[in-house]
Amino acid sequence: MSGRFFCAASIVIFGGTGDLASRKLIPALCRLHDAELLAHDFHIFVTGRADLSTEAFIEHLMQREAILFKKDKRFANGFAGLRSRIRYLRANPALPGEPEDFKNRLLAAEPMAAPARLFYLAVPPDSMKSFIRLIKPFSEENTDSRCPERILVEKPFGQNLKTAKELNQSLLEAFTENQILRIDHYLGKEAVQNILFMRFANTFFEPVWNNHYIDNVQISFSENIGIGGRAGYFDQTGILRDVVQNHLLQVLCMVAMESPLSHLPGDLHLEKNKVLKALRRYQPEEVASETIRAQYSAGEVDSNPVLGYLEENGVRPESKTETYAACRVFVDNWRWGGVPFYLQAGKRLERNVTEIVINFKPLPHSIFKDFTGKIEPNRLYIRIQPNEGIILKVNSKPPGMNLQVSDVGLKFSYESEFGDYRPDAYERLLLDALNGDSALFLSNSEIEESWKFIDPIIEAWQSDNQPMHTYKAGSNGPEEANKLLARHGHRWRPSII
């Protein structure tokens, strides 16, 4: 593949000693560089609060992903190739006269005549104010209207409406619109992306994508992990913030927007917003009806006993924090009127599965009643991580002399159509924000729409308007998440692919 040329030939990480830097940001880089897709002379610019020198956050880096330079080719092949152009520069927000300090260190150290940068905010939520200080010198200077200086931010994208508009605004102080990119990096998966090939580039799923024919959806991730080492981070959080709020409304709105004029980004985030608007937002009384929350207790994991939540290493011992959710939704439009969308997300479950199950309506009038065997509604299942792909169940005779009727699963696989590799989310999003392709990225109208719908729930959860169910870890869940959909004559269907 030859190398192209894009705007942005330099990056720069604020955050760039931490995990998602060494774990995800920097081996996607050295992929598109190991795949020509970066320019000739690209550099990356990793930053921390220590004075650090490149020699030994390079050595550090390496000791710390030494398994993946082993295991990845394509990160180390890349990496041997980007190393002379890897520099390391200290920026501390809470030092005196560091905007100044930094932007002469960063001036010093870029090639001469570099073109815009692309700043990527990796810090937590309570730090971002503080970075845009040091980064707001560069946009004011650049005048190039063909190729602004553009901020990449990473989520969570504040805790409610009202920090997230304070966010916003503080990044429109330093950045135009149309140079902030707000990354959910669900929206660089393969098989997410893929939801609007296989809607909007086939004649026979639309017709049929509608409250007529569709009887309900149900969006779920599982993890069996647990917090890790983030329990700093998760105990303040909470899986509705941390995967619904943005991962899962995202996938939602792919499911259910309307077919845009084109892929262009204006259109995309037109429509998703749509979505997000048409919402049922709840009543305080409602969510309690509506909404499930748990926290994992001690269990087993793989065979392997492992902690509660509670138990956890630096979590509060009388905290609150859900580490499940379930919701029922409802997109009140049109197109969807009265079809419930079912959300779940957890951590310490028995499998890591994040898939999409669309559940057809039963047939209005069956010719086989003297058949054996059962005639099961249709439906599709999309699995979006891991073994990425599709299975339409159907209705089938199976061989044979006896007349009965089976289920049965038509089935495609990224693996075996397109084999093993597929670009990791942050290469294509990462590709994307250096060429100023905003299609995959959220609008600010995007993350205030999903707040209007979260905060609701929040806010009477912690009004102990609803109790904290548990689940013991390794499990499929709590009981009460399976009864939130037999109240409804429905109930969650476990993956098959």
Second form
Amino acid sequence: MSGRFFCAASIVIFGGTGDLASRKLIPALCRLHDAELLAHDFHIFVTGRADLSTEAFIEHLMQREAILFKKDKRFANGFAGLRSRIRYLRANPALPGEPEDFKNRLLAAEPMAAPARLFYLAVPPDSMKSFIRLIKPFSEENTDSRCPERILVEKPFGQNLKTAKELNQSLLEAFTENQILRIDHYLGKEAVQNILFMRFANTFFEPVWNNHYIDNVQISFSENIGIGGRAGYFDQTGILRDVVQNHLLQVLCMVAMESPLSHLPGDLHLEKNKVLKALRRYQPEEVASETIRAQYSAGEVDSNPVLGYLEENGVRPESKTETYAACRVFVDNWRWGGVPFYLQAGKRLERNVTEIVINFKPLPHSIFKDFTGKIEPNRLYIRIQPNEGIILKVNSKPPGMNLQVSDVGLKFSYESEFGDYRPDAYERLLLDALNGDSALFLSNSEIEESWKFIDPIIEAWQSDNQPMHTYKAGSNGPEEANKLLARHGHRWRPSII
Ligand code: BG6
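In place of the form predicted alone, the structure of the form predicted together with 6-O-phosphono-beta-D-glucopyranose is requested.
Next comes the full complex, and the chain you just saw is listed first.
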């Protein structure tokens, strides 16, 4: 998707002392440097509200990421090369005179005159606007349309349609649309990108990729981790906004969209947007029967006892924030009319897995009635993580004299096919952002359409006509999620790899 055209010669990370910067962004930049994919004089400016020296920041980073550093050679090698080009700068929009002051300090720290910069906003949603004001002067000054400043905005993009629109408005006051990159890191995952290749670089999936052959589609995101140190953010957000509004709806778009005219940004955005527009919006009275929300109670994960959500440090004791959500969704268009898409996402579940299951329709007629074993409808598993791969479940005859039928898997595994190298999603997306390739980023319209689908659910939940179910930490989620499918003659079909 990206050529090796180096445009941005530096990155300025706001929220640079946070988790995302130290766990994902800086390691990803180091790996890109190790792979010689960054400009030879590339600089990283990390900013935070506190007054810190660069040495203190580097020390802090290395302590915090000591384990990752030890086991990830590409990170360590890249870091050795980039270390002298990482600088820490204070950026605190609350201080009087900070915009001017910050600008002067950044200019003074840069090695050359006004290189094009990539600004990365990895700050909490309520402070986004103040940081946009801080960097507005840079965008106004750079008039080089071949190599403009760019701004990359981390999710969550607003908390609902209204705040997303406000955020977009402030971005557009400082930047033009083609300078803005709205990230959803799921689009940078190899197995998510591959959905496009699987569907549109092969001939045999598309003829059956519709409501004539597909019975239902399941998209599941399951994590065994809890909320870690992110209670402040998560308790205000919930899993529906944290994961479903963005990651799962984007994955759904990749599964459901029509063939784009090309893989170029405008064509991809257009087709994803059509899917989001076709998502059936729930009426308030439908939310109770079509969605499930739940919180985890105390339980065990990997044989270790863990707290329930309401006991977690930083969570309000009366919190009504969901840690699990499931819903039955319809894409109301010609291709998908009548096919339910079941989405589920949860924290503190038994497994750590994200996958798509395409459940095909049952046979119209079986000639194997006197055989033992059951003819299962075909299923296609697309495993996004871990053990990325694709498995097609097909019925076949086990060898032997018995009249028997059983389903087996035709398997493609990334690891056996390509070895264990898979760039992290942030590597792909940072490189694309530096090169100005926006294909794997979101258009504003996609974000707004996603909120139009999510907002009515949250509004109905908040008006409290839907119960908050519970599930034991370490389990498969609330029983009600099984009932949601069972009511329509379906069941969750997780893969067993
Ligand atoms: C983030 C969410 O966007 O995605 C987190 O805020 C979640 O809550 C994470 O844990 C999952 O990302 P990944 O790449 O680990 O699947």
